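Shown here is one chain on its own, the form predicted on its own, set out as structure tokens.
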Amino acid sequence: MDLTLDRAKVRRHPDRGRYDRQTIDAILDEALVCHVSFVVDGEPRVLPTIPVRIEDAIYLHGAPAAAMLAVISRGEPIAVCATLVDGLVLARSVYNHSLNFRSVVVYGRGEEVMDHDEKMEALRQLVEHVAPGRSQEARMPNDREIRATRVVKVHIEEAAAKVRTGPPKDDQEDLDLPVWAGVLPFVPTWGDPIADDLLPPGVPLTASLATDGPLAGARP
């Protein structure tokens, strides 16, 4: 799918733009969190929720009454941003002091996802986005849970990414400082599981929390 690039052109480094569907489909296939900005009554908001992306879309999930779910639903225009945090830049200087970080700004008009096979569909795909092989696992919402859940799909019409790699850049006069300067990378992990004070005893990890499971070590 072609992207048009009008509000998301990266203009402040564009050196670090990225415009292509590889790399914006994948930070949003990693990001567990995404920021969703939209207006109700002439008032900007913006709330975190969890993305999955489907092709062309992503999908939100949440309470019927949900006003950001409302917009969504109307088609009113919205953006939604994901961030990535791969290292923290330590420069010479505070000044030149940076993140290694990879994000995607998308923008676009949604709709409430109402057929039903879509809708489950949607909520596999976001269990397994969290949690691979999660959805085989436990129970898959039943009819009531479903009427009380609102799925939307924001169509993506505009993206793109920004993305910082590499090590500090300091003025040339702060190179002979006596300062450790380099990159610190963040990477983020699972810690051990935590069982449930009501889980009964003998219940063991399913697959997707064993040693070798996809929940394992790093996230996935």
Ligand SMILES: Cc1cc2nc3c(=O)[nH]c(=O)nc-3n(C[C@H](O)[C@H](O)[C@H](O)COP(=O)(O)OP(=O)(O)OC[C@H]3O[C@@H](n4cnc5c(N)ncnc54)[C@H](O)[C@@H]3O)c2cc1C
Contents of the next structure:
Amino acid sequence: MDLTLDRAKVRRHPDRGRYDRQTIDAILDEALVCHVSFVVDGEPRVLPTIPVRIEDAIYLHGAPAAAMLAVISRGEPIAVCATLVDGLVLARSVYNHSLNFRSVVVYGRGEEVMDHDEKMEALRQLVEHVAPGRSQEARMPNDREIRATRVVKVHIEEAAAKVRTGPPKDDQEDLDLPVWAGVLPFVPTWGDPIADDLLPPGVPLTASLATDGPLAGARP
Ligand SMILES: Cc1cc2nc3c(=O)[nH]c(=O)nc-3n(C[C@H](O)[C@H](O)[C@H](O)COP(=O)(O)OP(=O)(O)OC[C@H]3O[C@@H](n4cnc5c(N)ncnc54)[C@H](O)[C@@H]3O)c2cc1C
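Follow the form predicted on its own with the form predicted in complex with the named molecule, if you could.
Entire complex below, previous chain first.
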């Protein structure tokens, strides 16, 4: 695996480029959503989906007929992007406004996961990635549901992260303008659980949703 091939090099603000697996993995492991770009009949497409990284691969799942999963199953090259927004960077000038962010772009090829145990484990880890603790609480897929789900894994062959942190970077001549400047941190949080209308009476809130559970309050 070469994570620093030319295609993956960050050109604009190269100081923000990161190529170490620790940074890349941490961003992938925090992202609930990624965007997958692929080509169908010579035309570019991009779709949002849920990733889970397991070792050197990103696992994706969906309906067996999904074009994106078919392209990946055929081993054609694709790209995956995950983005985390950390703050609004408010500069004195509109031009220098920005976002603090952590993002990753991965290039790779994939394959369909055919092994039953690997498929189940990928789905379990996917659930844990999105809703920690939930795989212990909800019914796991039965054979029919497993057959109705295609799981693919994309090998992380080339990857780059780009990370912006810190205050605005205003031009020198704007520094004395009487305009507030700084950073507004962006902290995603879960709200209070809303019970399903069809929930039978007496079913308690599960541990993952309890006030000290992994799904309470702000995500890391
Ligand atoms: C939330 C968010 C908002 C942004 N908004 C803007 C905007 O409004 N305008 C704008 O010009 N740019 C924006 N960017 C930055 C943008 O993603 C690109 O980094 C930038 O436009 C061009 O970088 P480049 O010239 O290095 O790209 P290229 O030369 O096209 O990219 C070369 C390689 O660098 C790597 N790379 C580039 N950007 C990223 C990235 N963000 N994350 C991981 N790897 C990357 C990829 O591997 C890519 O193949 C935003 C980024 C984020 C995360």
